[in-house]
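First, one chain by itself in structure tokens, the form predicted alone.
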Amino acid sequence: MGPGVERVLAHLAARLGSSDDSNPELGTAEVPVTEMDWLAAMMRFTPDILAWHAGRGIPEAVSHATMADFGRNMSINRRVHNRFGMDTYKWLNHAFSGRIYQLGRLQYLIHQPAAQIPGVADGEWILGIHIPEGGGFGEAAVAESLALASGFFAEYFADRPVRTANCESWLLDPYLAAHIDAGSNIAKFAALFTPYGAPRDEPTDAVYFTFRTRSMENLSELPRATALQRIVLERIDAGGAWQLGFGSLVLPGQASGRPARHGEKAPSVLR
């Protein structure tokens, strides 16, 4: 085991269960840390994170669904770069530190926001909603996932109470809401959130998540088979830039003061 792998393993061990969400550069001129070092260390560390999950009583099914993001991101890396690797290893830090969980269709990152969110006090824990590849945005699937999240974190992270979730995504760009079919699942998902803050330019996000390419060149060669693909590319063709939008919502059960327990059905938030 090389020094780069050892350095990443020490980093993962120190972060496990902590509230530290930083992603420092671990390499130095004397001890470079490569993408392959991250991959090797994460594979070696998998038993540790699974044991930590088990120690909190987290169901195996949730652990397995959550850690499947490792293989999912390796597959995406192959499609994006046509090689073995993982260019999103910093994102996977969240999974290996016990901070993010997949509950049904969506992933939830428990964190304390760095920026002010209306209705969220300083130091308050919230859930950051992330959308893993695979599956759509069906109303029932989204509602079920939000209900699961409310109950899951109340049961397994009672020391970090949450009542609010936020989402930072190009799917919340106001331009998309104005141009996509209002009856589409994407539009209904975006409508769940109360916007806050000013959208921020992130020109490549829409292209990457729609087409799985990090290049902004040769966009004319990308497919325009779906309404979403056309919207993404036509805005760029017209000289526009896609933005990251910000929104928050109250988790199911929180308005009444009692979150649903893990596995308990909650009223649809999409009605």
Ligand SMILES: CC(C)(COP(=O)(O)OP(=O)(O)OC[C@H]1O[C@@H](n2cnc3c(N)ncnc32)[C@H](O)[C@@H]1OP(=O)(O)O)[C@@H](O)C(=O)NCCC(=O)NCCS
Given for the second form:
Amino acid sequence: MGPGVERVLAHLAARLGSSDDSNPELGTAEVPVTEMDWLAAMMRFTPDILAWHAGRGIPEAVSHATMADFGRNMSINRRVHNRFGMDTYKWLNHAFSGRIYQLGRLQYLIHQPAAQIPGVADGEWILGIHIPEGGGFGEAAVAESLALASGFFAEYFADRPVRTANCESWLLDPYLAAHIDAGSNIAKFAALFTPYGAPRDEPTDAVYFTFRTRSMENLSELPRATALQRIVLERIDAGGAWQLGFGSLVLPGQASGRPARHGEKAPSVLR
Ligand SMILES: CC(C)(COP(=O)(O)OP(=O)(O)OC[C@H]1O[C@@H](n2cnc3c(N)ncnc32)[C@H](O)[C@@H]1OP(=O)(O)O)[C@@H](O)C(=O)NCCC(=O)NCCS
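Could the form predicted together with this ligand be given as well, to go with the form predicted alone?
Shown next: the complete complex, the earlier chain at its head.
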């Protein structure tokens, strides 16, 4: 095992179970740390994260669904760059440190937000919602996932009570809601959230998630076959920039305004 892999392994071991989601540069001039070092270290570390999940009593099905993000990202990497690799290794830190879980259709990152969110106290734990690509993004799948999340975190992270979820995404860019069919899955998902803060320019996200390219060159060559593809490109053609929108929602069963307590009845289709 090379020194780069050893460095990443030490980093992953130190971060396991930690809420620290900073991404320090691990490489130095003497010991460079490459994308391949990250990839190799994450594969070697998989038994450790699975054992950590098991130690918390997390059902194996959730553990496997969560760590499947590794393979998903590897296959996306091949689509994006046409080669073996993992340009999203920093993102995968969330999975390898036990902070993110896939529950039904969505992924949930348990964290303490750095910026103020209306209705969320300083230091309060919340769930960051992430949307992996794939089908089944209809209203029912999203509702089922939210209900699962509420129950899952109350049961397995009782020490970090949550009642709010937030989402920071190009899918919540107000421009998208104004231009996509109101009956679409994307519009219905965005409508679940109460917006907060001012949207922030993030011009590449919409292009990356719609077309899986990191390049902003030659956009005119990209397909315009679907409504979303047309909306994304037409905005850029008109000189506009895509943004990140911010929104929050109260998790199901949490409307009373207090976090769920350990042992409270919650949906349990996880086992
Ligand atoms: C979010 C996502 C699951 C929504 O897919 P969906 O359920 O098909 O969305 P909708 O049904 O609302 O789609 C509305 C229109 O956009 C199109 N569309 C949706 N996602 C698309 C995508 N990734 N690429 C191209 N077209 C897409 C649909 O085909 C449809 O167009 P049509 O009416 O011409 O057929 C999908 O866009 C996706 O996998 N995105 C990548 C992950 C992502 O963006 N995560 C958020 C990161 S912050």
